[in-house]
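Consider the single chain below, provided in C-alpha cells and representing the form predicted on its own.
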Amino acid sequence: MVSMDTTPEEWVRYTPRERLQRFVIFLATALAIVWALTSINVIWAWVFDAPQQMGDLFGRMVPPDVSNLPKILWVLVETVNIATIATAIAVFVSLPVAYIAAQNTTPNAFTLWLGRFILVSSRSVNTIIWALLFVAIFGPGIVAGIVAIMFRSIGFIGKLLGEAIEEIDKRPVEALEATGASRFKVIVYAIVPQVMPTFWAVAILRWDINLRESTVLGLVGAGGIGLILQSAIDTFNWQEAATVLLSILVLVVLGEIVSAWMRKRII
C-alpha cells in the first residue's frame, strides 16, 4: 500500500530572490537617506527649537492688523490679473509650440525637435528664477511677472496640448485630406474638435496654479500681494503679515471654487 502526503504546500508571498531583491533596494534606500542626511548642514538645534519658535511667531501675529486691508485687496486684484494676463498669453503661446513638438502634426523633425526643446526649456526653470530674470530685465514690477508665469506656463500647456494632439483619433483626420482638404483645414474640422475638451480643462487648471504661484512673485519684486507680504517680514509687522496670509488662504479658495465652477461648465 502506497502512502501519499496530502500535507499542503506553504505559500510563501515572496521568493528568495524576490526576498533579496526587496532587501538590496531598502538597504539601498536607507543608505541615500543616511548620506542625504549627513550631507546637508543642519543646525539640529534650531530643528529641535522649531515648535517654540512657531508658537512665539503666531503669538504675534494675533490678532491680524486689518487697517492696511483695503491696499491689501486692491493688490490681492493686481495678483489676480498678473494670474489672468500671463494664462491667456501662454495660451496662445504655446498652441504653435503644441502643434509643432506633436510627432503627428510636426512639419519635419527640426521643428519637432525645436517645439520640445522649447517646452523643456520652459518647464526646467522655475517661476521664481524666471521673475528673478525678468525683473533684471524689465525692472521690478507686475510686467515682470506676467512675463515670468507666461514663460512657465508655455511648457506646461504645451506639452499637455501635445500629447492630447498625439492621441487624436486619425480616421478624421485621413478622411479630410484624402477629399483634397488643405492643412488649415484639417486643423480647424479634424483636430482642433478633438483636442478642444484638453485644452479648456489645461488652460482652467493652469490659471488656478497661475494663481497660487503670482502670490509669491513679490518676494522677488515682480508684483503682487507678494510685495506686501515681504514688507510685513521685513519690518517684523507680523500682525500685518497675517492678514496678507489670510488673505491669500480666501484667495485661493476663491480661485479653486471659480476653476471647478468653469470646468463644470465649460468642459
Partner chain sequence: MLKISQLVKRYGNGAPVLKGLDLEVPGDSVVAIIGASGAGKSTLLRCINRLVEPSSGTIELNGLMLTDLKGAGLRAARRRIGMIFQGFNLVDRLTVMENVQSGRLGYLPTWRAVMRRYPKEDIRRAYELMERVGIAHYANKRADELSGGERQRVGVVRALMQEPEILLADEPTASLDPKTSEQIMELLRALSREFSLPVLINIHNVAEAKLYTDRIVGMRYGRIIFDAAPAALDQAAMDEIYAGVPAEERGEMGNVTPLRAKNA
Second form
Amino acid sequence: MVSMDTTPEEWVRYTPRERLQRFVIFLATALAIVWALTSINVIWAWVFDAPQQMGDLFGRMVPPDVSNLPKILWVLVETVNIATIATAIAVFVSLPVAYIAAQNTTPNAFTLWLGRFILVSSRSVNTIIWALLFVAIFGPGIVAGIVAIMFRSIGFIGKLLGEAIEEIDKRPVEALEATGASRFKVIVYAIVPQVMPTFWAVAILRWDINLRESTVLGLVGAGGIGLILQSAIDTFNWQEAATVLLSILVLVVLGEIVSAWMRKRII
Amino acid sequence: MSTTPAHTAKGLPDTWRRPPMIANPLLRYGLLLAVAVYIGWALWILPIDWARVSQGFARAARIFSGAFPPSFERSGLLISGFLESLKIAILATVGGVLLSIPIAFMAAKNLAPRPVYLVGRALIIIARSFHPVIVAIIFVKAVGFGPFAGVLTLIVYSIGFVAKMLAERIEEIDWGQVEAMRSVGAGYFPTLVYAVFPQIMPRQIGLSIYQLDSNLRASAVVGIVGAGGIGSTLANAFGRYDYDFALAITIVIVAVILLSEAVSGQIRKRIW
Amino acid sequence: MLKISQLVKRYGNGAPVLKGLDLEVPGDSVVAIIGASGAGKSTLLRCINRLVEPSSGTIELNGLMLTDLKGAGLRAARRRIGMIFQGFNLVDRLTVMENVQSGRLGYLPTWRAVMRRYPKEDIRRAYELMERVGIAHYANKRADELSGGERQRVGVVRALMQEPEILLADEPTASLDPKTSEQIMELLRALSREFSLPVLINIHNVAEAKLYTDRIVGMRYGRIIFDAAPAALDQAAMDEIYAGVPAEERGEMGNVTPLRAKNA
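Next, report the structure of the form predicted together with the partner chain; the form predicted on its own has already been given.
Now the complete complex, all chains and molecules, led by this one.
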C-alpha cells in the first residue's frame, strides 16, 4: 500500500513474493533445460552437421519422380478408405461406451468405471502402438491398421460424446420422464437430439485426424501409403519419396477442406 | 408415403412426416445410395488376407499369455528410456515455442504483409500436415538414429500446433491497444512489447505447457521409428518378442501420460 | 380427486421441505399454490408425479395410490398426470410435432416412437389441440424457433396429449412477459373447463392467481397456512404467507400494497 504523503519514486510491477515465485519458476525451467541439454545422448558434431545433411537430403529429392504416380494415388485411395471405415466403425462402437461413461446416463457405478477404463486405455495408447500390437496379431496388412485406428478413435469419440451427454439440458429429460416414457424413449427423444450436433462434429474431427494417422500405419506394416514411403526411403529412392510426401500433403489439406465443408453443411 | 396430408372431416391432417434434412428427394436418396456404394466398394477392394487374419485370435492369445505378467526386470532400461523421452520433450518444446513466435507473427493476417503471411501459413500447414512419425523417419535418415532426430521432429510438431494457435490469438488482439501505443509515438518493437505481448502472453504460457505434455506423448511414438526415447525401447521389446517387457513399458507410458495430463491441466487451470 | 395426506419430504438429513402436508383437490377446479421461494411449492408438485420421491405420506389420484407404485406401474400412472414447466422443457432440436407427440411416449410402442410413425388418431388429436391453442401452423418448425408464449403452448399441448386426469403447472408463466402470461393463464382456465380437468398451478404472481383460479392455497415453510377462495386472500393473509419477504420483492406479487414495510 502506498501512503499519499510520500510520493513513491520507484515503481515495481510485482510484489517481492510474486518476484520470488517467478524467479523460482524461471530457475526451475532453466535448470530443466540445462539438464536436458547436458545429459542427452547426442553426438554434437552431427548436430552442427545437420543443416548440411538436411540440405543434402532435400537436394536429392528434387525433382520428384512421378513415374510411379498411378500406384501411389491408388494406395492413397486405400489410405482414405482405411481412415473412413475405421472412423465409421469406431463411431458406432463408441456410442454405448459414451453412454455408460457419462455420469447421468450410466446404469450403475460398475458400468461407469468400466466405461471410463475403456476410454482411458484407448486414449492413452497411441495409434502406432496399437498398430504394433495388431500387426503382431493379424499380421502385416490393412486389417491391423483399421483395427488400430478404431481402437484409438473409440476413446477420443467416446470421451467427447460422454462429456456432451453430461452437459445436456436436463429439463426436457425431466419433462419426458413426467409423461411416463420409458428410459429408452427418454434417451431417444430427449438425449439423442441434444447430442447430435456434437456427435457429427466429433465424427468429422476424428475422421480428419484419422486421415493423418492412416498415412503412417504403413511404417509399422499396417497398410496404407506409409508402406510405399518406407520402401522408397529404404531403397534411397528419395525422388519417389518426395512424390509420396507431396501427395500426403495434398491429401491432408484436401481432408481438412472437406471436413471444414461438412462441418458447415451438417451443423 | 404421401407427403400431402390426408384431410379428415374437420379439415385437419391425420398423417405427419418429419421434414427430411435434405428437402430434395433425388439428392437425399442419391446421397444415401452413394454412401452405400462407397462403403461396399471400399470394403471390397481392401486387400485383406482373411486366412492370415483368422489366425489372429490364436496369435492374440499367445501374445497376451506371453505378456502376462508384465516384466519390470529391466527397469533400468525403462527409466533411462523415459528420461530420454523427457529430455527430448523439454528441448523440443523450448525450440518449438521459440521458433513458433516469429512464425506466428508472420502468419497473423493483421500484422504481417501479405507475402510474409503466405509464407508463415505455408510453414504452419506443412508442419501440421505431416504426422510426426513421417517427419521422424526423414530426420532419422538425415541426422542418424537417436534422440537428436526426435528433438528435431517434435520441434516441427510443436510449430504446427503452437504457431497456429498463437497466430489465431494474435489475429484476435484488441487493436485499440496497438493504436494507443502508436499514438504516443512508439516504434514497431515497443508497440509489440507493450501492446501485443501482454495480450498474447497468457495464451502463450498455456500453449507451452500443453505442448510439453503433447510432446511427451509424441516422443513415445517417434521412438518407434528410431528417434530415441521410450518408443525405441518399446519397439525393440516388440521386435524381440519380449511381450512381457513391452507390456510393462506400455503400462508405464499410460501412467506417465495420465500423470502429465493431470499436472498440465492443473497448471493451466491456475494460469487462466 | 387428488388426495394428499401427511406428505413429508426431506432431502438428506436436513429439515424437511414439506412438513406433513394435507390437501384435497376435488373435481375440475383450478387451484393456485402461492408462497415465497423455498416454501416447498415445486417439491409438492414434483412429489405428485414422483419426479421427487416423498419421504412419507400418501398421494392418491382417483382411487390410485401413487405413493405405492414403482417401475412400469409408476410410468403408467405418470401418463395420467400432465405437467407444464416454467422453462417449457421442450426438446429444442425436435420439431413442434415431435415435442407434442412426446406426450404420447408412455402409450406408444417403442418402434413407433423411434421411427416417428405416430398413429393416425394421435396425429389428428395433436392437430386439434394445436389448433385449439393456435400453434397448428408450426407443426414442422423446430421448437427453438418459437417465441416464449408459443413454446409454452407446445408444453401445454404435450401435457394434454397424455389425456391426463390432472394437470400440474410449475410456474408456467414465470418466464413470460405479462401479456403472454395472462394468455397462458386464461388458456389453462379454459382448458380446465373444456376437459373438466383439475389444474394445480404454482405461481408467484398473486394478482394472476386471484384472477384466474378458483381456489388459492398458501404455503409457508412446507405447510399449508391458507386455503380458501381468491376473494378471501386479504392483506393479513398475504402478510402471513409472505412474512419475512421484503416488501420491495413482493411488489410483483400482487396489486395489494403492503401497509407496512416488513424487513427481514
